[in-house]
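Only one chain is shown below, in structure tokens, and it's the form predicted on its own.
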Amino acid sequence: MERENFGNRFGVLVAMAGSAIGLGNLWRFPYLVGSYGGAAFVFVYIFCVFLLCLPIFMSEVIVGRRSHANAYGAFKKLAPGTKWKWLGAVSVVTPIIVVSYYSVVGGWSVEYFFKALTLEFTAGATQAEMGTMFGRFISSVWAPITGHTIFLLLTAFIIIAGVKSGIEKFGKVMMPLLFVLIIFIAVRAATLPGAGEGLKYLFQPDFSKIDASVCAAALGQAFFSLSLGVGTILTYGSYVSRNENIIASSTYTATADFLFAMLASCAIMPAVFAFGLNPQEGPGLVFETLPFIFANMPLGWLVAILFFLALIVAALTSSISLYEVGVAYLVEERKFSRRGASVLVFLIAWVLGILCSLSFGPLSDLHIFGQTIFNFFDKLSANVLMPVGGLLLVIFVGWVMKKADVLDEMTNGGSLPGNRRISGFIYFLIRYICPLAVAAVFLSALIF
């Protein structure tokens, strides 16, 4: 059976950007900005994205395109007879873990979109009442499981359609729409009285706030947002044609991801400051603080509908890439049909997701290493599996693959003169700087 590829450069860009742009930008990035010092966190994040994580992103694309195989098969093909295939095995398991709890948050987005449509965010409601609404919802049994199921089914339907007809077509429509929606919301937030303090918080750094915890959080967010270390970019890289400029498309993706994260923060932080609220609200910022703001701002009902629609779209573009890793493995290594593979991944993620959802209610007293099931999956993937997976992958590209092969992928066989001039520097980052920096930040996070 002939293996599918993305159709053209725009298809590659929207698919890669879709993988990167997701809940990490709209849900996770703004509350981390609030929790870790505003612009100081943003400054460190920029460094992490473009000097450390972009070369790792390129490394994943290189492994994927060079092997033209799934996350497991890639290491079998490029390093046959070695133990590197176990990195491939971890790269298949990790995204299934991530998508299981990711789809729970995606389900929250579905629920809050319907709440916005039915005008449940009413003027005069207090922030505490919105927090109570959210707490009551996630601690219940059936409503969050229903949202989780709907979200996961949407992901599965797109995956079953295939690479070109499903993933690429969805990205081409939804990624431009996503940017339009978030720009509209950011402009509306900037017009609120007092919004300037929120923008100042985002763009005027206090460098004294930078410490090991900020660096670790920024690197972890960069990994999470760019979908590194979980096999998604590697798998998408395997669908990239030999004519595509890896350096350019990777840079465009990282830039789009960063810009969207900043747009999301510009949509949220000015509104938070305009209403005199605390930016350090943590994970509840989107589902507790924002509904209060929407309920009390002019045309807030419309902004709420658009925001939670954007949140669903962003979550779907990333969950699709996570889901595809397991499907590609089952189709190519275990000879499943695409439909059968999609159903199996759905069932695994659905069951694990139900356990994650129930950890906010009936299973809240069940702990793994002192963490609820949801928090355990989140910390295991974001703080351990992703950084370690990314570290091992960049070591593989820098020290196991032949340098000539890596440079060949970066320059398309020497046919890209501009890439030839910078490929040596990128290879130096991949071989020496990225492994040391990622290891140092990872260890500091464990120590501190």
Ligand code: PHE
Given for the second form:
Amino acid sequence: MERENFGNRFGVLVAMAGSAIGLGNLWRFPYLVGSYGGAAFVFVYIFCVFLLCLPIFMSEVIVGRRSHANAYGAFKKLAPGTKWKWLGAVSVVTPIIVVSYYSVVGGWSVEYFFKALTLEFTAGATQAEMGTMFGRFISSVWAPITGHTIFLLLTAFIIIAGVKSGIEKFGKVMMPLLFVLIIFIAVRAATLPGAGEGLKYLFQPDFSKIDASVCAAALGQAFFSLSLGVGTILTYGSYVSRNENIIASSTYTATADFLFAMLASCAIMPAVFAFGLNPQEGPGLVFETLPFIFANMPLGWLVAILFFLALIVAALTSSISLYEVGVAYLVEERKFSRRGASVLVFLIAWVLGILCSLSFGPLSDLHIFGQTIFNFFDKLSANVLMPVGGLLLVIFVGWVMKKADVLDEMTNGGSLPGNRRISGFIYFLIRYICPLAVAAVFLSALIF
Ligand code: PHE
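For comparison with the form predicted on its own, provide the form predicted in complex with the named molecule.
The next block holds the full complex; its first chain is the one shown before.
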């Protein structure tokens, strides 16, 4: 069977940026910035993204394009008869776990979008009331499960449409729209009276705040935000054509992802400061604080609708990239039809997601290693499976694959002179710096 490829460079970019840009940027990054000291966190994050995670990102694309196979098949092809296929197997299972809880948060966004449409965020409501509203919603049974189901169904429809006419087409329309939306909201927020404090908080680092926990959180977020270590970028890399410039596309993606996270923070932090709220609010920041802000600012109803629409769109382009990993595996290794594979992944993610959703309500007493199901899935993937997956992958590219093959992928057989000049340095990062730094941060997070 002929494998599909992304149509052109813009298609590759929007698909990869679509995967990277998601709830990680709009929901996770701003609350981490708030919890870990503002600009100091941003400063460390920049190092993590561009020095450590960007080379890992390139490594994943290299493995994908070199093998032209799904996450499991890739290791079977590049290292036949070795145990590396187990890394492939883990890379197929992890994204299904991630997509199940990711689509629960996607479902919350769907619900909040409808709340915004029906003008439920009314002026005069206090922030405590918004908090109660959120708490009551996520701990109920049917509403969040409905949101989760709608969100997962949307994901499945785009996946069934295929790589080119589904993933690529959706991304090409939605990603530019998303940038426009978030810039509009950021400008609106930055012009609120008192917003300057928020911008200062984001851009004026207090270096004394940097410690091991800040570094671990920043690295974990960089992994999460760039979709690393779960076979996603590898699978998308396998749809990248031979004449594409891997170094350039990866760098553009990481830059767009970083800019988007900063834009999201510029939309949120100034508003938080303008209204005298607490930036250390934690994971509830988007769902509890923002509706309050929207309710109390001029044109807030419109901003609310746009914001939650942006949240859904961003989350969808990421969830399809998670979903595609399992589908590509089932189609290529287990001979499923694309539709059949999509249904199977849907069923697994749907059931697991329902358990995650219920863990905020009726199943809140059910604990795995002391965590609720949702938190267990989140911690297991973001703090363990993703960094370990990324670490093993970069070791694979740096130490198992032939150096000549890796350089060949980076330079398209030597035909890209600009890339030839920097490929040695990138290879050095891949072989020595990335594995050591990631292992060090991972271990320090375990120890401290
Ligand atoms: N990068 C996505 C985000 O920031 C999440 C994601 C993680 C997507 C892993 C794919 C793989 O929301």
